[in-house]
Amino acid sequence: MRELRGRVALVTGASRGIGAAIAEALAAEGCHVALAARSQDAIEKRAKEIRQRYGVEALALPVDLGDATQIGPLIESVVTRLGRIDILVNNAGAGIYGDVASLRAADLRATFDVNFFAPVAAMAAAVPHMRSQGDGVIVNIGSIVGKMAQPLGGGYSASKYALHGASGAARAELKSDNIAVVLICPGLTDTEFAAHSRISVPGLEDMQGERHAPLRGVPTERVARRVVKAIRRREREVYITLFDRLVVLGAQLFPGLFEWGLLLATKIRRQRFAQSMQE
């Protein structure tokens, strides 16, 4: 799929953060582009910034990934809409922090449905589509964090480790149809995505907000611009960074020295999350 123009891509997750971006880098391709996220009012906006920009047809489509039952629906409105569906990017994700043993199962169950069981519907809508067409793309969103631990973050991880399990699995199954499945493992990127996350803590169930990343993380629009290359190549697993790379690397590689290293992490995460509750 090296020519982009005039092809259609659906974005979930768009109103905001890497979605957001990879909806914008791929119009500028010339793709017709559907933005899906929760917030109408915000896919709206950037759909009517996307038509005025680049020229292409731009669709916001709300819709909430945690109900199943609306995942088909979605699918169907992009062909019906735009006429065919060439590019599907899984990129809605939730965050959630806690122990694994103090997790609450709603909390987690969440979690899976829109890190896990969301992407996995949308591929089952958007396959038989992409079939008749003869060609198309994937594009799921991972995360480092689906090749390791991540302290506190088990539930998230767990999520997006079972994501590149099916991943994988589909990549191989829809290799004879011409239909590539790209993940995508980001690492630390610069996104409100922290404050968005869910917080499993006793007593704290209702809140969230995770207010302590370390790091700013790359731009989201590096992101972006790695996820159109990768369509363009139909490339298998792509890191953003050589960094991130190394981390996957090096805890594969040394997992006793990386269990050290995940050892002083959940401590230093403990100390700011007790530190941005008492903000």
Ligand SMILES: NC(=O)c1ccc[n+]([C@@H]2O[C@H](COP(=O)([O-])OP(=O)(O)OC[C@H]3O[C@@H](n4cnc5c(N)ncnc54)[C@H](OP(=O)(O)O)[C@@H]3O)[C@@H](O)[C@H]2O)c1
The other form holds:
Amino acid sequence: MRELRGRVALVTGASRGIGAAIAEALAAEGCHVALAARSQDAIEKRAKEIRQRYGVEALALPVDLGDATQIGPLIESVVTRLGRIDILVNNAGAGIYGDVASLRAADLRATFDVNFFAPVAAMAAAVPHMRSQGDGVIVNIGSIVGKMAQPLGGGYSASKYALHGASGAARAELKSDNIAVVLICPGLTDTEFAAHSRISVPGLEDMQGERHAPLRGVPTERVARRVVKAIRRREREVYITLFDRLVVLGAQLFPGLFEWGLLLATKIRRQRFAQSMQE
Ligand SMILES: NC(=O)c1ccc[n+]([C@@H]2O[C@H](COP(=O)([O-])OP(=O)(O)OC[C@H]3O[C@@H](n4cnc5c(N)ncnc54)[C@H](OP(=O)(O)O)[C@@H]3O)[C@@H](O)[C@H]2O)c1
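Following the display of the form predicted alone, present the structure of the form predicted in complex with the named molecule.
Below is the whole assembly, all chains and molecules, this chain first.
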């Protein structure tokens, strides 16, 4: 998709973080954008700023992607109000913290609803439109932890592994329809993701992730620029940094050594969590 000007893109999870940066970067290229998330005020404010700054159409579409019944209507609103859908960015996501063996089933299911079932349902609703247009790009925001286990983040990792699997299959299935499926695997990115993660630890089930320290990673704008490039080139899988790529490669080539690193990381994460509980 070389020319992005005039294209229509839906970005989920566009109220903040990586999604907000992707919506802005696409608008800067001349795309009309629909911003979806639960926080209505935040997406309306961002949509207004985008319209003023870039002179494109920008819609705010409040939605809870944890509710499967809202996903079909979301895609239909984009098509009805902006005329088509060329680019679907499945970015919305949420973390879950806790040992695999003690995760609450309801928490795990809620994580999968947003991180896996919602992107798949959005693809299902968008593909018929892309097919009839003869072109489309679906971007799924995965993670490096969808390629390797993350201690105390096993539920989150599993949801990203699932999304990676579905992305690979869909890429092959949709190629003949001229619909590209791009999987982005960011590493640590500077967002409020941790603060919005669910804590699924016995005794602390009702606590959201306010005990997590904010993530310090690459700026969201860098991720967004790379996403735009990947859309233009219809790339398969994209890492944001060389470090991310090497970590994943290292985990695959040297699993024993990687496991040793995981044990250390688990210990550090437990200590940090225990410390934050005492503060
Ligand atoms: N930050 C990282 O280090 C990192 C690394 C790798 C991958 N990722 C992935 O990148 C994506 C974006 O994460 P981020 O770091 O930008 O996190 P973030 O700042 O917490 O943003 C998450 C976005 O998802 C939306 N969202 C969450 N649950 C939703 C729901 N039920 N319905 C609708 N929207 C929902 C949030 O909006 P509302 O709360 O307004 O609904 C928000 O806009 C996620 O898929 C994440 O897994 C992040």
